[in-house]
Structure formats: C-alpha cells, structure tokens
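Okay, so here's just one chain, in structure tokens, the form predicted on its own.
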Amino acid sequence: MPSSLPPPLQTSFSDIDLRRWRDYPDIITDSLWLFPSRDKTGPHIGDYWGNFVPQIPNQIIRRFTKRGEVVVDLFAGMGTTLIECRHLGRHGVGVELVASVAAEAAARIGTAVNSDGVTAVMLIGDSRLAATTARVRDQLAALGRTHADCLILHPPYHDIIRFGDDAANLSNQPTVDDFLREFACVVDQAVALLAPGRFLALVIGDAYAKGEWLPLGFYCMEVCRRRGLLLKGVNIKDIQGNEKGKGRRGPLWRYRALSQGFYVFKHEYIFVFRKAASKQRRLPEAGAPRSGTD
C-alpha cells in the first residue's frame, strides 16, 4: 500500500527533514553551546591533551552532512571526529602529524560502532602541504568522491599545549604571527579539498600572554574569511568539564584574576563557514596582528 506521508524535505547538505523540524530538539541552532558533560561513550576516553568534546563533531556532522558522505579532519588528533563519523554513518579521513598519536587514534577508531560499514582512515602527514592534500584526495577517490562534503579544523591554540617537538607543529611556532601564517597554509589546503557549497567548522580558543588577552580565535576566523569562506556562525561553547590544558581551574586562578585584572578562560569558539557554490573572490590580506609573544 503506498505511503500517504509526503517525502522528506531536505537541504542539499543535510538529512534533516524540514517537514519534521520539531523532531530534532537536540540539534543546536543557537550560538551558545552548553553541554552538561563530555560524552565518554565507546572509544571517547578524553585522556588526550587537546581533545575536543565529541558533541561538537556530532553536531556539525548531523547538521551539515548526509549519510554516506565524507568528512575530513585535518587536525585529527585522537580521532574524535572519525569516531563520530562511524557512529553516524559518514566516511571519515583524518590527518595527524604525530605518528604515535595517529596509530593510537586508528586503534580507537577501529573499536567504534560502525553499523553502516563506513570507512575511516587516519593519515600521518603535515596538513600544510599539498602532498598531504594529494593523499587525502586519493582516499576521496577511493570513495568515489572528488571533494570532501565537510571539513573540520581543530588546531592547537598556538603554544597553550605543546604537541611534541616537531618544528612543523603549529604549537611550536615562535610567535602568533608565525602560527597564523602556518595555519593559513592549512586553510588553503582545506578550501581546495572542500566541495563548493559545503561547510567547514573551525574549533579554536584564545590565548593569554604577557598580561594581554590574545583573540586567537578571531585571528583564525579572519584567516578563513580572507580565503573566501563565508562566515555562517560564531558559536561559543562553555569549556567547563573540558578544561584540560585549555582553561584555568580552582580558587588560585580566581584570586589571580581578581588581583591582576584578567578573566579566566571558560569558553572556546566553533566558527562555521560555507564555501561559495561559485568561485568566490579572495579578500585582500589584512595587516598581521601584533603578536603578544614577540
């Protein structure tokens, strides 16, 4: 017997049925993202310095991709994004600079539930380089794709956490200006990989140096904008419960804040961008920000 229900009304970039939009109460559409605690189900252990909460890639993947599409994470770390890809039926390709981290991430990803039989691949490489992008394209080609359907970037917050001794690592750049220059190289590769009309999420926080708050998040946002990406959202996430290496906890830091006139980090940003469907004019480069670490 034919169904009397109307067909789903969907965008070109999501499985969400707009006819039933009230049925997705957990999909965030506000700019303030508050999670009660970090998701620690399955391989999401949360023991790696610099992990972001799994709820972030979960929201981005569900909001901006369809089942069977491909998500690329160019700072894959311990594989949080790729674990969520397996949970949600999306293919995932991750790039990680540190070989030991990539190997451990691959082992964890392999234990994640994969009901849809999707592919999740961790590559060891430098995301600034065209050679690494070529290897990502090889993985996309194996999946029958020429471009990624979604990009996620979660770079180091400059030197807040050092991820090894490799000079290529963004966490080892001597100044903020150096960090932004090298981050821009990664964004160039990301833009080339991303399909027109699709979305990129940048997860980043700020820094503090020599008595000055450095708006690292907004500097990185501008790097993306000046490469033609269209800013669609500036979202703020409370990092309480996920402060490891990012925030400052305890009465001592409250005392220091009161005595020295600063504020304690309790948030990070999720910037959402869209690549134009047609060729976008690249904005002229702005003058480099004054680096507080010089």
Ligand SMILES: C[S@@+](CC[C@H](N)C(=O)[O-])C[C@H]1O[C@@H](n2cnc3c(N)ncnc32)[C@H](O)[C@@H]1O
Second form
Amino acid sequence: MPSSLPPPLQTSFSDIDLRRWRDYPDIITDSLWLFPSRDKTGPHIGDYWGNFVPQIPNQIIRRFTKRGEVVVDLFAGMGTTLIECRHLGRHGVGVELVASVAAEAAARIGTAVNSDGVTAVMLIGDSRLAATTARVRDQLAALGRTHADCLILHPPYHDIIRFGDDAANLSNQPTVDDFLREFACVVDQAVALLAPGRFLALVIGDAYAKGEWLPLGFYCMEVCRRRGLLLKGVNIKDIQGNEKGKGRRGPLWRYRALSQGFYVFKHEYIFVFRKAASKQRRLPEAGAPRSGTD
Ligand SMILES: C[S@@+](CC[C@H](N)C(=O)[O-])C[C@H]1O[C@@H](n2cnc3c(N)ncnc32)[C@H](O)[C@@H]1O
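Please give the other form, namely the form predicted in complex with the named molecule, since only the form predicted on its own has been shown so far.
Starting with the chain above, the whole complex follows.
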C-alpha cells in the first residue's frame, strides 16, 4: 500500500527533515553552547591535552553533513572528529603533524563503533602544504569524491599548549603574526578541499600575553573571512570544567584576576562558515515547506 507520508524535506547539506523540524531538540541553533559534561562514549577518553569535547564535532557533523559523506579535519589530534564520524556514519580523513599522536589516534578510532562501515583515515602530515592536500585528495578519490563535504579546524591556540617541538607545528610559531600567517596557509588548503556550498567549522580560543587579552579567535575568524568564506555563526562554548589544572587552581586565577584587573577565560569559539556555492536556492520559511530545499 503506498505510504501517505510526504517525502522528507532536506537541504543539500544535512539529513535533517525540515518537515519535522521540531523533532530535533538536541541540534543546537543558538550561539551559546553549554554542555554539562564531556561525552566519554567509547574511545573518547579525553586525556589528550587540548582536545575538544566530542559534542562539538557531533553537532557540526549532524547539522552540516549527510550520512555517507566525508568530513576532513586538518588538526586531527587524538581523532575526536574521526571517532564521531564513525559513530555517525560519515567517512573521515584526519591530518596530524605529530606521528606518535596520529598513531595513537588511529588505534583509538579503530575501536569506535562503526555500524555503517565507514572509512576513517589518519594521515601524518603538515596541513599547511599542498603536498598534504594532495594526499587528502587521494583519500577522497578512493571514496569517489573530489571534495570534502565538511571541514573541521581546531588549531593550537598559538603557544598556549605546545604540541611537540617541530617548527612546522602551529603551536611553535614565535609570534602571533607568524601563527596567523601559517594558519592562513592551512585555511587556503581547507578552502580548496571543501566542496562549494558546504560548511567549515573553526574551533579556537583567545590568548593572554604580556598583560593583554589577544583576540586570537577573531583574528583567525578574519583570516577565514578574507579567504571568501561566509560567516554563518560566532558560537560561544562554555569551557567550564574542561581545562586541565585551571579548574583546581580556580581560586588562584580569581585572585590574580582581581589583583591584576583581567578576566579569566571561560569560553572558546566555534565559528561556522560556508563556502559560496555557484548557485544557492532559498529555503522556505518554517511552517510553509515547499518542495525545494536550499
Ligand atoms: C588543538 S589540537 C586538536 C585536538 C583535536 N581536536 C582532538 O580533539 O584531539 C591541535 C593539533 O594540531 C596539530 N598541528 C599543529 N600544527 C600542525 C600542522 N602544521 N599540520 C598538522 N597538524 C598540526 C597539533 O600537533 C595538535 O595535535
């Protein structure tokens, strides 16, 4: 018997059925991101200093990709994004400069639930280089793709945490200007890899140096905007409870803040950008779904 249910109304970049848009209360559409605790499902151990909470890639992947599509993370670290890719049935390609970190990440990713049988590949490489991008493209080609469907970038917050002593590591750039110049090289590669009309998320926090708050997040946001990416969200995530050390030394930081006249970091940014599509369609307003999507 033919079903009387209307077909789902979906954008070109997500599986969310807009006819049922009220049925996704856990998908964040506001700019304030509050997670009561870190998701520790499966291999999400959370012991890599500087990794993000899995809820960040989870939100980005579910909002901005479809099942079976490909996500690329050019600062893959301990593989949080790729573990989420396996949990959510998306292919993933990660690039990490530190070989030992990439190897440990690959081992952990391999233990993550993979009901859809997707591919998750960790590459050891320098994400600033076109040669590394060529290797990512080889992985995309093996999946029958020319471009990635979503990019996630979680660079070092300049030198707040040093990830090894390689001069190519963005955490080892002598000055903020050096850091921004090298970060821009990675963004160039990211933009080239991203399919037109698709989304890139940049996760970064600010820094404090020589008695001054450095708006590193906004500097990096501007690097992306200057490369033609369209800014779709400046999201603030509460980092309460995520920081190693600072949590225990909270009272000391408060004392220092009061005595030296500064504010203690309690947030980081998730900037969301879209690469312009050659042709964009308008979505119908809520409550008036038509057959077209974006
Ligand atoms: C903030 S961490 C990312 C953590 C990751 N999101 C996770 O959850 O594990 C940044 C990572 O970028 C890596 N990195 C720094 N410079 C790089 C470069 N030029 N190419 C590739 N990876 C780089 C660092 O070694 C570090 O592991």
